[in-house]
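Here you get one chain, nothing else, as structure tokens; it is the form predicted on its own.
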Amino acid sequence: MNTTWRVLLPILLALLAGAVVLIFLGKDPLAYYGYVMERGIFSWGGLQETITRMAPLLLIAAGLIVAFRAGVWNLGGDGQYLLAAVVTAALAPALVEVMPRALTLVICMVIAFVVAAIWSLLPAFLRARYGINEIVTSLMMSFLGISLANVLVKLFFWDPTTTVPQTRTLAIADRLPRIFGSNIHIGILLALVVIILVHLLMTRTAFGLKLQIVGASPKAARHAGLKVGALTVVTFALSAGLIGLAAAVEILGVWGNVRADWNPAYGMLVVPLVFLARLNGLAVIGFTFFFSSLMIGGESAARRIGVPQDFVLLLMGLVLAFLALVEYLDHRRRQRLGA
């Protein structure tokens, strides 16, 4: 089976499967998949909003590429966004008062790829010191991370002018930029540039070459020199630092303040895509954009036909499935061949 169709494979058959629930649910799937092309793609502001939508998420792919590479699995992305989140929507109002728009935007950045870098420390050291699972840590410190965001915002962050806790609120003027007129904002051009230097960087250079020779084989990497536990380390603070400048983007360019309990869960949504994309840079682009027009497309749909808006989340774990149960069968194939 060539990489075509293992790629596109899972996605048609998560439709079709999508489209059998949806019938078992007395609903049309054709006007429901209608309804999502109509508002995600083929409107404008859909198309505003689809692209987006994609900064953020191309933003948290790129940390994640840079994890999975090295054989690192950082599972924690949801704290690492949330605290960073909280950090950049306490920060921006307040810095904006006294220093230029540019600078507040990039310092709030750099903080938020720091916050999210130093909250992935901990399991970070605990796989390279002590060789424990960084799944369940990470996890964990995703848990937590989520926590004290909620605390920050209730206990320490609260606009005194707000009746519900949130933090102050950026003003539309003070945010990132828009392009053109349009509701894009230009964060959008920054994590396209970011997509594209971690994969050149994780394909074209001798850093990106350690990182892949470690995820291959710590063990090899060893005898080869390499400092394996220093490697560990620095895989982690720099994909979670990527989740943490999704999160900044997103706060600059369209929320503007983070609200308690808030949480997109943007993190665990990425792992298909960068698993269709097989931890590719370029190609996790257009499936970005897939899944973010499905996204946008799929909260108006769900509106119009009567279904629950997680329904586009059920497309998504169905592509999860569909891709592993493709990846088994053409193992099973390759096997079959080689014997």
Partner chain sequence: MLTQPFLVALLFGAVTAGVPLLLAGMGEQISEKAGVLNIGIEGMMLLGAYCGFVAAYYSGSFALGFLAGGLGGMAVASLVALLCVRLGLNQIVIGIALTLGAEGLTALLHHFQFSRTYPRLDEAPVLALPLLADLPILGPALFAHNPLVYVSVALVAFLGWAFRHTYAGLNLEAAGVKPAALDAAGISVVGTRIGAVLATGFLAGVGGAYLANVGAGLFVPFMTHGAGFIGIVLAMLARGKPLWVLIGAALFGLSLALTTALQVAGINIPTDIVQMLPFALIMLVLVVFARHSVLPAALGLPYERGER
The other form holds:
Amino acid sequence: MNTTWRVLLPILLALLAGAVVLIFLGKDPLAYYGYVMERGIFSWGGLQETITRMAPLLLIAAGLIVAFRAGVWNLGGDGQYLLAAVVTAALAPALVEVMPRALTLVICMVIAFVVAAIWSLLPAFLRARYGINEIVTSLMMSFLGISLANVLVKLFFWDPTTTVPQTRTLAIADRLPRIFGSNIHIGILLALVVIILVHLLMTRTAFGLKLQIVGASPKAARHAGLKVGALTVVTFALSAGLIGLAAAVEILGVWGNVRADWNPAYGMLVVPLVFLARLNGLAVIGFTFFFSSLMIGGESAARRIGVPQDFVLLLMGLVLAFLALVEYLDHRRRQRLGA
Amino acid sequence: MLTQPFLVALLFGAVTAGVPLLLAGMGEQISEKAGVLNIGIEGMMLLGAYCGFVAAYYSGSFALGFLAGGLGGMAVASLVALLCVRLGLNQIVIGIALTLGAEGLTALLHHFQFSRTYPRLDEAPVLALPLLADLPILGPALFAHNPLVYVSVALVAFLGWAFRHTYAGLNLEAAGVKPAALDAAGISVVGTRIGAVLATGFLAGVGGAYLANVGAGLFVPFMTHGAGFIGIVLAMLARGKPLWVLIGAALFGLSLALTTALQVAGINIPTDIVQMLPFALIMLVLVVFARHSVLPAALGLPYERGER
Amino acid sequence: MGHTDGPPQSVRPAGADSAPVLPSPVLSVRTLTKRFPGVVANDGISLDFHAGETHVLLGENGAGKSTLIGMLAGMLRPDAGEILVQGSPVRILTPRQSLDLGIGTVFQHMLLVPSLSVIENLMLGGPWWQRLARGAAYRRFAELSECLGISLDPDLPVGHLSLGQQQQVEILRALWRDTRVLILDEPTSMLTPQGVRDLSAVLCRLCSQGVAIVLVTHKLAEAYDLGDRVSVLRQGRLVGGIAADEHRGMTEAQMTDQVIAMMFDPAHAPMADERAILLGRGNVHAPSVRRGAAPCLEVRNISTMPRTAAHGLQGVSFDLRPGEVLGIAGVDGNGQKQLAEVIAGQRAPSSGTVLVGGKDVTQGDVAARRNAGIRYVTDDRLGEGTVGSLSVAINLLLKNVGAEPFWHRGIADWARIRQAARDDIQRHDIRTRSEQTLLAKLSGGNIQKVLLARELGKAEGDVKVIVFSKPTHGLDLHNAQLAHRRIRESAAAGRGIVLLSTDLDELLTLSDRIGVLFQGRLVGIVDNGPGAGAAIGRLMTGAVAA
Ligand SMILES: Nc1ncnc2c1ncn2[C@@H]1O[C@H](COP(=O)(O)OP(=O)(O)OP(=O)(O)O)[C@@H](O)[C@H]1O
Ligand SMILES: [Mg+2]
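For comparison with the form predicted on its own, provide the form predicted together with its partner chain.
Once more the chain from above appears, this time first in line as the rest of the complex follows.
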């Protein structure tokens, strides 16, 4: 089976299963899918939105690939993302009043990176020093981070001119520049560069190989003289930092502010994507485009056709399950042939 | 502020909030012992909540509701069993995918069924334990609950016993620490793990049903709100001891109840701060008393006979 | 039977056995075949196993011994051929079926649950819905222990036992049910001489009770002492054997010659004069110690914290001169691992110092020690020595990641890395499909070769001291010989060698001096020579050197 089919087949199967659900709910699946495609990919406005949405997803994917390749299960992405987002949203409108826009944008991104990285230090330290499983600790730090982000908005950064708690808003003119008069901001370029760099880092460099060794067997890494603790901490910080950068790009490019209780939960959504891409930085670009168009198309379909946005979640779950299944069957088939 | 009614409401709420966490935590503990990291437990609770609510709503029976919830949880668990245990796919990824899928499915079904009416169940039946229920404060707070509460607590004791004194307990331990040894002893590792995952699904589903039917009296999309993940945290911290899951669930239940109780009492600090308390406490404990963690050696790794 | 290097011959076709006293075999295999991607691990193997006999399987690394055993134990499914139990064909698809047929197996790599107690490990396998039958288990344990002459605490977690004791638990487990056939895959490779003697006694007793024993080993002396008959595998085929009556009439030397002729390709057959060395007969050690030179390694008063099972070191001191081989003997678990790890920098001592070439390196970590000229060949080849999920090529460079010329400023030169790996594979005769094969797919002995190739192969850097921990564990004769030759060459090149081994013959063959570790103390250092073996034997029981 060639690669195209390995990707297309599960998507078709998932769409089929989704169609059954739609019929069961009394909706016309063809109309729904047609609308999603049209809004997500084939209309200029929709395509722009899709590409814009890809920016944070790709950066998160980059962060997760670094971590997962090193065997570090950073599941705390949501907390890292939100904290970085709130800090960015609080800083940007203030900074832009005292310094040039370009400088503001860069400084905000750096600070977002640092804030998210700091939030990952505790799980990293506990894993490096005591071998405490980072899944649990990073999840807990995520819950803490989400709550802390809300507290920050409500108690410290609440824009007094608004009634619902939210930060001050960065003026549209001060946000990330757009590409050639489109609505797409340059965050996508940054994201593409970062994901390619991460891909090269993991496949071509000694650092990437060291991370892989640590991920595959910390004992062997220690025996080989690698500084396992330090590598774990660096991995965690880099992973979280990239997720923080994703948040900064999304705030500086799209939203301009953060409202209390806002949580897009991208951190979890991207986990399956990077796996389907087999932790390959280039393959993840394709998956992200598909997923992003589904989100954007689904959002407008929810308004127009009355199928709630949640259907996209179901569809994603199905695609992932089918993809996993097809990959597995293919793997088995090749094993049999090889024997 | 520490009036009698306040304390009763607080403790009563703690039990109500803690039971789903207890069930999820115990369920996750069974899976983890057997070497399966069941990240999909959030999805199991959610589908359990939905199925449990629908069954209880149409049949009027809470017992049927719990049963349906358990079966709903098992439905998601059977996918984990197939994809992760049988086919050996990555447990974390499948778990997250199933959680996403369950969120989407239940929200969708709810949208088409109940989003106009938002029906509610009647008050859940209560079994007041004789004598104990008459104690001041503690009586109404702890000993006048839905029967499922007592069953759950009894289950803690039962599991603690079964882990140490049955062949099933040995099998779970071996499947998690050295699956090849279990296989060589003539017990199917896959079978043992599937059994464990299905048991997890049932417990998590019942927990979800309790959350919907007793805790809230209705189903709301995404209503588990990370309860499954808290279950995972509890199971990992409990190091294979059900009693520690109970203690942890009580702690988390209390903090959740405190959030509502403070709001009711009109005290104006953001609920977020109270919600942070148990997590902050656990992180603090981990940092201060950090010991090397003990998790089953084969946790998260699929097993295939003769593979090397 | 005059065995030559001619075409493989069938040893004893069923029914055509010359010994009329033997009943029909309890277990037979007929044209059993098993393929893995790229290799035929077992190619039409036919064998008979008789009650009351010990049948020794010999063969070089990767010959297919463990694969054959895996099929008998229900861990692997044959691609073709059949298995017969008392003459009738059976299908063994799961370990359960194998156990039910009365086949008990001790696998090459330990299969015990470390977190469970001895008795719990033995009870594993009962119906899950039942309460543990502890009473019955303790009775069976007492019965078996007495019958085998084993004394163990049944309530101790298996993880706290020494390797030798774990081996005993494995044997108890294999005999737990009514076992007619006991299979042991290299059970002696980790045992001390005393452990081997204990095991032999157990096996003899079982044989006399009518159990059929299948024993895999690389040590020909064991094959001679313990075996009633011998079969030899090479590259998946049965290439010959020695029948029971024949075996009785042979001297050890005769058998050795025959077996070696069958076991190895002519191209690989060891030199005749080196066979004696291999078998530990006579000491042809040629010392290369540079007496006048300053010590290349000084260990001063090293102590470590005791870990659960093993002893911590207590005040261990010694000097090592360039070109010297210092053997360290002792029963496993008396501090060998700690000593090796302290020298390699993997474990911080609680007190004491380590000097390399006169420089204090006590504070240095593994990388710093490596730079200072220390190399360490670990005995835990699967756990820390290699990464099973990475390729052979990467494993060969595991300790050089990022180093020139394979990486330039941190960027990998994959073509060069793979070429170097192909060279190593060639030079060290590592049997693998390619350098890209995942390491875990190699047979046990070939993994050991990867380890040796990594530490000895490249002469990069200024190597002063090499620590070997059980360097020939799991290696076949030929490869053990190669490894010994390399160790001698390293010493001759002026490196100091610390050789930790539980194999006394190996120590006597290679060392200039032999120290004995007992309960974490270095109780004495003996100059190698006549009588050294006896002196070491005394020290190993705790008697302090005069
Ligand atoms: N699961 C597997 N997958 C792929 N190849 C395998 C597998 N198991 C064994 N092999 C290959 O089959 C051959 C025989 O291996 P086996 O383990 O039976 O050798 P052995 O005789 O026991 O060697 P040793 O003395 O080194 O233990 C080797 O080439 C090995 O690489
Ligand atoms: Mg073998």
